[in-house]
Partner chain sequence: MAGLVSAPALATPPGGGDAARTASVTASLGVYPILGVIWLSLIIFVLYPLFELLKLVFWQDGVLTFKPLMDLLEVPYNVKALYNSLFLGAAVAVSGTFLGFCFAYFTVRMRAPFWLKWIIATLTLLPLISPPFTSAISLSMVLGPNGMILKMLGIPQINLYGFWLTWTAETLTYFPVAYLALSAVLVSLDPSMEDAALSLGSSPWRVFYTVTLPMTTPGLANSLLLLFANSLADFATPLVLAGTYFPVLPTQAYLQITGLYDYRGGAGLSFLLLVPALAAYLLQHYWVSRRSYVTITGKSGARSPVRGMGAIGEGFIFTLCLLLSAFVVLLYAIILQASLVKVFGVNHTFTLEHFEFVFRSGQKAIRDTLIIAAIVTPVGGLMAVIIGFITFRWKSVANMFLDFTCMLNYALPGTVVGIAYVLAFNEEPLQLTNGLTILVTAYIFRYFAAGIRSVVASLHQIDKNIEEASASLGASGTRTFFKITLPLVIPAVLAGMRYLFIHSMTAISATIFLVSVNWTLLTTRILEAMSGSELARASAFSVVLIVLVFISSGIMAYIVKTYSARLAGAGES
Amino acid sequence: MPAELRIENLCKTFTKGREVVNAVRDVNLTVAEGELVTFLGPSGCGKTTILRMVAGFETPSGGTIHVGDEDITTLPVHSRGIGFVFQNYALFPHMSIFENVAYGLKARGEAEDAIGRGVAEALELVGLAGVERRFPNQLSGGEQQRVALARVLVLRPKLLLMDEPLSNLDAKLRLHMRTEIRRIQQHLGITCLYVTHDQKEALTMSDRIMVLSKGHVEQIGTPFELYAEPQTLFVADFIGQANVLPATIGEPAGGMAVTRLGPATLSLRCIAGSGTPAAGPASVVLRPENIRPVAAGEGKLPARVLHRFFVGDHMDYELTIDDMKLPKPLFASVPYEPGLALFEPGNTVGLDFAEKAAIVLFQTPGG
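Return the structure of the sequence above as one chain only, in the form predicted on its own.
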C-alpha cells in the first residue's frame, strides 16, 4: 500500500580533506499518499543525496525520515519497503527478462506460481508482455528502462524512488517514457520521489516540485505555482527562462508596488516570500513569451536588438537596454504568424508587455 513520506530537518555533511561540505541542509518535506514529487536543481544541489538517504544508501547527519507511522531513518535498505529505479537500469545482463523481474520476489521467498503471476502482471503494466525469455541486450534502451521499472513494481513497494531514469534515452523516447511513467504511477496510486535536472520533465510529470540549490530548498510548489509565482530569483531563472531587470519600488501595499523600471513607472505585482517587502532596489521578472518587440518609440521600454533567431513556430530576439545594467541580455519569444514585423540586429525597438505579466521580487541579482 502507498504511504505518506515525511522528511524533517534532514541534513548531510561530507568531509573532503579539511573541508566540511554541507550537501543537504535542513530539508523538510511531506509527500502525500499517491503523490509524485520531483527534486529539481542543478548538478551538486543535493537532490540525489536526499533520495539516497530516503532509500537507505546514505546515512543522514541529522533529521528524520518517516514512511507512514514508521521512523525508517536508521533502518537497513531491505527493511524499508522502498523501490529504487536507477539511472543506468542496473539489469543483470546474464539473466532473462523474467529472471530480472523475478529476482526480488525469489529473494523474498515467494512461491513459484506467485512469482510467475507477479512477473506477468508487472511486464503487462509496463507494456512488455511476451518478452520474458529475451535478454537485456536484445531490448532497446526504453524497453530496458521499462524492465527496470517492472522489477521494482513487482515488489509492490510503499514508496517509489527514481533517480534521473530517463537521462540515457534520446529526446523523443524521453517524451514517451515520461508519459508512461506518470500513467503507471497514477494507475497504481504509488507515492513517488523523482529526481531530474530537466525542467520540462519536472513540469509535465509532477504533482509538486521541490527546487534545490546548494543543498537547501528554494521553493516547493505545483509546477504552475513555481512558474507563475517564483519566490526567488534562482527559481524564476531555473524554472523556464526569465528576464531579470533591476528596478526601484515604492512601499508595497496590497500585494502591489509602484515600480520604477528604466524610464517607465508601473504598478506591478509583488511575490510574497521573495524577500523583505520594503521600498528600494528590487528585481522585475518577465518571461520571454510575455515580451513583444515593437517599433521604436512605442511600448514601455526602449531596447536594442542584439540577435534574431527563427525557430520555426516563433521568433526569438536577444536584446539589451543601453541605459540599464542587466545581469544578462533579455530574450523575447514571439509566435510566428504571416505578416509578423521583423527587426534586425542593431535596430532600436520598444518592448511591450502587460503589467500583469511582470512580477517584483524583493531581491537584486547576486543578492
Given for the second form:
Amino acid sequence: MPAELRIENLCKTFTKGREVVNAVRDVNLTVAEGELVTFLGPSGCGKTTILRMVAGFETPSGGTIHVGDEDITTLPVHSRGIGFVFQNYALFPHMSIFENVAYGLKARGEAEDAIGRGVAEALELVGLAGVERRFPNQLSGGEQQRVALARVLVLRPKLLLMDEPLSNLDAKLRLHMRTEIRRIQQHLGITCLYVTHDQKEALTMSDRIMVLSKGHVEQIGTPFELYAEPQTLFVADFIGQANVLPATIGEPAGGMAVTRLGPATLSLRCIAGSGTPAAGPASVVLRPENIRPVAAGEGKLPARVLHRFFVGDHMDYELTIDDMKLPKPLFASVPYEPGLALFEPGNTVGLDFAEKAAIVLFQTPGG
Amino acid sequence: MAGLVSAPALATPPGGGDAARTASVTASLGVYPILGVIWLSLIIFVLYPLFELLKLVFWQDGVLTFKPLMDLLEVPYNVKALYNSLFLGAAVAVSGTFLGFCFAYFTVRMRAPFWLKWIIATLTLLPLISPPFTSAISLSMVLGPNGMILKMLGIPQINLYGFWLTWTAETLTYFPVAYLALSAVLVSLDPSMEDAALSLGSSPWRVFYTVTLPMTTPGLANSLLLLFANSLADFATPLVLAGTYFPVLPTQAYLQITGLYDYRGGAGLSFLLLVPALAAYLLQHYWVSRRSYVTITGKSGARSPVRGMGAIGEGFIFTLCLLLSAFVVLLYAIILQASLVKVFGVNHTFTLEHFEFVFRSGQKAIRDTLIIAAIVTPVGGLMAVIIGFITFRWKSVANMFLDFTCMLNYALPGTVVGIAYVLAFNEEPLQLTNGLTILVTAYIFRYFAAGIRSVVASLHQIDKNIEEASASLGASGTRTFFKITLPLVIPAVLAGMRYLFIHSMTAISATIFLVSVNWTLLTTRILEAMSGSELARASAFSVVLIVLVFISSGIMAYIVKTYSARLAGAGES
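Switching conditions: you have the form predicted on its own, so give me the form predicted together with its partner chain.
Once more the chain from above appears, this time first in line as the rest of the complex follows.
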C-alpha cells in the first residue's frame, strides 16, 4: 500500500580521516501518498545519501523517518518494505529473470503459484513479458533496468526509491524510460523518491522537486515554481539558465520594489522567501530567453555584443554591460524567425526585456 | 552559465553503511565459534610446527642459543649450499621472467593465428600442472650423460649435472608462473597509451622500451620475486639434477634428516632457507603485488588494436617461443616414449611392462594419492571460503594476523614445512606420523592460501549494490549470504579447489618427510624410481600422474568456465 513519507531534521555526518563531513544537514520533507518527489543537485550534494538513509543502507546521524505512522529510522533494511532501484541495476547475475523478480516473494515465503502470477504480472507491467528464462547478461541495459523495476514492484512496496536509474542508458532510451517510469508510478499510485542530477529528467517527471546543495535543502516546489520563482540564486542558476545582475532596491511593498539596475530604474517583482525583504543590495534574475538585443539607444539597458552563436532554432548572444562590472557575460537567446535583426560582435546595442520577466532575489550575487 | 548539467555523480556514496551491514551478516552467521575452530586448527597445524622447528634450532639445554646455527655455518659445504640456493634462485628468476615475458608478449601483444597462440599458451601451462620433476627426468635423458641431444651433437662426455641442468629444468618449470603474472599485466595495459606514443613520433621499438616496458615494471618485479621464491623452495629438481656437485639448502636439509638422522641440523638448514624465502614472499605479497593489483581487474572492451615492438624484436620473440614450445613438447614426448620402450636410448622395442608395473606395484600409491586429493580439495575449499569471507568483511588487526598465518605455510618452502611437521607430530600428544591426517593437513594448510586469495579477490568484485538489493527486497543477512554472496564466489572457490587438487596430486617437498608404509604418494614412487635409476618406471609413473591431473583439472576448469560464463557481464556498472 502506498503511504506518506515524513522526513524530519535528518542529518548525516561522516568522518573522513580527521575531517568531519556534513553530508546531509537538517532535511525536512513530507511526501504525500502517490506523489513523485525528485532530489536534484550536483554530485556530492547529499541526494543519494538521503535516499540510502530512507532505504536503510545508511544510518542517520540525527532526525527521524516515518512511513505512514511507523517510525522506520532504525528498522533493518529487510524489514522496511521499501523498494530500491539502483543506478547499475544490481540484478543478481547468477539468477534467471524469473528468479530475480521472484526473489523478494520467496524471501517473504509466498506460495509457488502466487509467485508465478506475481512475476508474470510485474514483467507485464514493465513491458517485458516472456523473458523469464533469460539471464541478466542476455538483456540490454534498458531491459535490465525494467527487470530491476519489476523486481521491486512485484512486492507492492510502500515506497519506491530510485537512484539515478536512467543515467547508464543512452539518451534516446532515457527519454522513453522517463515517460515509462512515470506512467507506471501513476498507474500504481505509488509514493516515489527519485534521485537525479539531470534537471530535464527532474522537470518532466516530478510532482515536486527538492533541490539540494552541499547537504542542505535549497528549495522544494513544483517544477514550474522552481523555474518561475527560484528562492535562491543557486536554484535560479541550477534549474534552467539564469543571468544574475547586481542591483539596489528600495523598500519592498506589495511584492514589488523599486530597483536600480545599472543606469535604469525599474519596478520589479520580488520573490518572497528568498531572504530578508529590506532595502539595499539585491540580485535581479533574467532568463536568457526573456532578453534580446535591440538597436542602440532602445531597450532598458545599454550593452555591447561579445560573441554570437547561431544554434539553429535560436540565436545566442554573449553581451556585457560596460558600467556594471559583471562577473560573467550576459546570455541572451533569441528564437529564430525570418528577417531577424543580427548584431555583430563589438556592436553597441540596447538590451530589452519585459519588467514582469525580471525578478528580484534578496540575495547578493556571490554572497 | 551554459552546461548546467553537472558531471554524472559517482555511483559510490561516502562509506559508512558497510559497518552496519557487515555486522548483521556476520553476527547472524554465528562467526565466533567458527573463528575459534579456525584459530585452533591454525595454531596446531601452522604455528605449533614452526615453533617446534625454531625451538630445535635456537633452544638447547633450556637456554636461547645461536650455537647450533653457528656450528652449521662453520661447515663449508653448508655455506656453499646457502650460496648456491640464493644464486640459483636469482638465476632462475631472471631467466624465467625473461621467458615468461616473451611468451606473455607473444600471446597478448603479437599478431599470430588464434590456434597458434592457443597451442603455445596451453603448452606453457603444462609444467604448472605436472609433477615437479617432470622436466628433471626428461632433461636427464636429453642432456644427461649419453643424453639424446648431446649424442646428436657428438659430445657425450660432457657432464651438465649440477648448476646448468638444475637451472635449465627450474627455468622450464617456473617460467609459466612468470607468464601468468605478466600476461595479466600486459592484457590490462591500455594500447591507447602506445598509440599516443606512436602518434608523437616514436618508433615501435622505442615505444616498447619507453612506454610498454616501464609500465610492466611492477609486474616484472613481482615475477622476479615469485620465481626466486619458487626456485629457492624447489626440492625435487635439485635432488635429481644437482647431485653432489651443486648442493642446495632443501636437498641438504633432506639428506641431513633422512641420511644422518640429524634433526637439529636439518632444522637449522631449513631455517637458513626460511629467512630468504619469507623475505621474498613478504616483499612480493605486501609491496610489489599491491602496486599492480588494480590494473589486473581491467576489462578489455572496445580498444584500439595492440601494436608490436617492431619486426626484429617480434621476430626474435616469435622464434624463441616456437623453439621453446617445441622443446617442451620434446620433453613430454620423451617421457611418454621412455615409458613405452624397453630401455630408452638403448632398446626401443615397444612394451607395456612399465605401465603394468605401475598399475600392479603402484596401485596403492595411485589410490592413496587420489584419496588424499579427494579429501584435501573440498575441505580446503570450504576453509578458504570461510576464511576469505571473514577477512574480507571484518577488517581488524586480528584478521590481518589471521590472513598472515594462513599464508605462512604457503610462503615457506615445502622442505621447511615438512621438517616442522615431522618435529611437531612425531610424538604424543599429537602423534600423527604414519597416518593420513598428517598428509592431508600438510596439503590443506599449505595450499588453501591460494583459495583464500581468489575468494577475497572475487568478493572485491561483487558490487555492494547487489547485496543491498537483496536486503531491500526483504532478505535477511543469512539469506543474502547463501543466496547471493556464496553463489557469486563459487567460481573463485572452484579455482582455488583446482589449485589445491593439482598440488595435492603433484607436490612432494613437504610430504616426502611425511609418507609412510600406510600412506604413500605417486610422487614419492617417482622419486624412488629415479633414485633407483629406473627411468622407464619413473616415466610411466609420471605419465599416469600427468594424465590423472590433466583429466581432473580439465574437468574442474570446465566447470569453472561454464559457471563463470553465466555470471559474466551482468551486475556490473
